[in-house]
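As structure tokens, one chain now follows by itself in the form predicted on its own.
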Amino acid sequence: MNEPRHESTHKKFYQMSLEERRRYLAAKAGLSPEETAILSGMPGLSPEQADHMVENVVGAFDLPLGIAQNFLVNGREVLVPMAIEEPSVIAGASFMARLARAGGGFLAHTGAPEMIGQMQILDLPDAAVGRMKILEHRQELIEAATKCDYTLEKLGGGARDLMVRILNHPLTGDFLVMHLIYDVRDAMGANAVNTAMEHLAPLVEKITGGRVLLRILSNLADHRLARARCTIPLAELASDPYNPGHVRDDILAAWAFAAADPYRAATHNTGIMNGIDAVVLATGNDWRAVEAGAHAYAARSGRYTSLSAWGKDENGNLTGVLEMPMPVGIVGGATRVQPAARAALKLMGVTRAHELAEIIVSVGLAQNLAALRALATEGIQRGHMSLHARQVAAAAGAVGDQVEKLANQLVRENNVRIERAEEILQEWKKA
């Protein structure tokens, strides 16, 4: 299926002018003029709004906001906003989403929105006895944690489980770590979990006779996993002069490299996070927490490896799966303060946090395939540098139509360097 075309211009999305794209999105997603203006960066985050978000504010920092096309997630068409400075990411994700549509798009699902709160308990005369005491009061602690947030309890959230581990370190000797499993509904959950842990600390000290030190959320949100899978029909991998079977097999070999070697896995997973971080950032979520959880999850076996898995089905089609923690929300924090984040959520048609997580993990899988396919065919630099050439042209001083013209010449010369771009501009001026 081809990229959608604007009804009035019959252009592909990337061929439209900025104003045509905005009109297309407004019509497609039912955006108001105000929301459309916000997505276009006008007025954007004001210094006054920024001043309420962080300290020592002097202004706001902008990133390009693009729209990934062609995504079909659980049978629903999705326009995906991505905030990123890196060229080729949005184009790559859009192209792979188009290939995935031929196999039914992305099928994604999530578990319950449960986050983990950790409590460190020190100075215990007997760690094993302290552990048993906490477990004996398990139900009391769960009920107390749930009741400390009336709004979340009313929405059906709250504490779900509690577990205790004994750890040891030469500096501390034996100590306990209590995990509180907390359903945070449509929030990311850091504030709710941290509040619950603070509330429980005096009660745990009374029960154990120990001293509570740390009580804080864990970003290894392995109770809040998001999963996506796709099937790419073999014929969709054909690309002159590359045989589709060879492309598939080389994609699998490239993935196997990442699965076997942590040095390669680090770069492989960066490709996944290129797509994921861009959507997380565009929707006002905490990309640092998502990054930390993803990489910790990739090393859960004791060896860092690929987050994704690729294979082939009985018909020879390429299949891909991505599973990772996805602690994102649609209420609270920057998702409510940042105007562009609110508009981005509306653009996506997202009304629940699990829907957002399913879209994000699908984008990660698409971006992973884009990188693997490029590596298995023409190499990662060819497509990337052709898009990077526009940045170089603009940095050299090209304006208006000069940018595309100069970028094309740099690519033809296979010399995408700012020094050459400046030389060409000088030649044009003399001419």
Second form
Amino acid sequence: MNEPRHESTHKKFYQMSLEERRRYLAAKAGLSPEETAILSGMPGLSPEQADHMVENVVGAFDLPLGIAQNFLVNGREVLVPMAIEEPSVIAGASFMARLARAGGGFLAHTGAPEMIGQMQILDLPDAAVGRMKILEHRQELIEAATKCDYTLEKLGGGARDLMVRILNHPLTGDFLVMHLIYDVRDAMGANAVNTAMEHLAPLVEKITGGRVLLRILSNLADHRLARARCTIPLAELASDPYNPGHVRDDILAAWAFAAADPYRAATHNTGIMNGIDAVVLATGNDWRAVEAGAHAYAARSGRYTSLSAWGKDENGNLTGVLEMPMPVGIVGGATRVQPAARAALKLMGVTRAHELAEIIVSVGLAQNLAALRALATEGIQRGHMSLHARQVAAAAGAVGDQVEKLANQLVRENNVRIERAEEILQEWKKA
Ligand code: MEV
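For comparison with the form predicted on its own, please write out the form predicted together with (R)-mevalonate (MEV).
Below is the entire complex, every chain and molecule, led by the chain shown above.
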């Protein structure tokens, strides 16, 4: 596939100037001048808007926003906004999306957008009997929970199911945990679920005679999984001086390391989350909830392991799959308040939460492959260092053309340190 090019300059996206990239995106995604400006960080989140979002506000905090290229998700071209401070991530995702594209891109799907609300019920004379009493009132509780959110109910959402477990701890003795499964449609759902759980509490106390303590969403959203898979044609893995079969087999061995060892899995999954968090953040979603859910899901067997799985098909092509909870929304919360989040969704052409989840999980898989491929071949430091060198050059005070020139010199000298960058700048000034 050809890299996206600017109509007038025929440059690749990464070769365009900032202004050319903005014009290219505006034309491609049909962005208005206001939306394009918002994505450019101008005027950005005002302190007044921020003041309505959290407490004790003094301003807003910026991160670079880049657009990953080449993503084909369920046959649709997607421009992917990524908010991240780490070099190489956006380039890595774009490159791997290009390799995946040669195999048909990413195929992704999700289940129903069902979140879990938890309720802890203490001080029961007989937990087993209390459990039965709740189950006898299952329908009534489901209906009461659904009635809590008129808008969601109108959109076809609401409580779907209810289950009760008996847990035990030396501190409390037996207690009940009720799970309410709640279809939150296009919302992330925390507010809807927490409201429903608080609303049900007095009813549950009346039914059981117990005392309700916690009423809160679970971030282990394993009823709201997103899945993506891709096939990388073997030939795409050729990377001088490595032959493609060798690269594939070493990628598989690198994945096996993560599958077998929690110490490696934690870093392997960080690579996945580099992609996931950047899009979750750019679209104004709760990345802490997504992070916590991901790692809890990775440990669901009782042993923390890789979220992804890599293998090879009958033709020797590399195959990858990723499955994880993806509680993201496109309505409510910061997705609505933050202008940049709205513009990001428009850029992606996303109109439903499940479409966003499918793109995010595809980016996670691409990012994982970028890290594995680099680690299984030349290592990550070479690519990383040239970008890092630009940051160091800028931090040392280089401006304009100096940034690139200074960064190149730091890499050539194999000494990417701010002290050396400042020294070189001084030498240039004297000369
Ligand atoms: C760095 O942010 C992410 C990696 O460490 C991921 C990995 O090791 O797979 C490169």
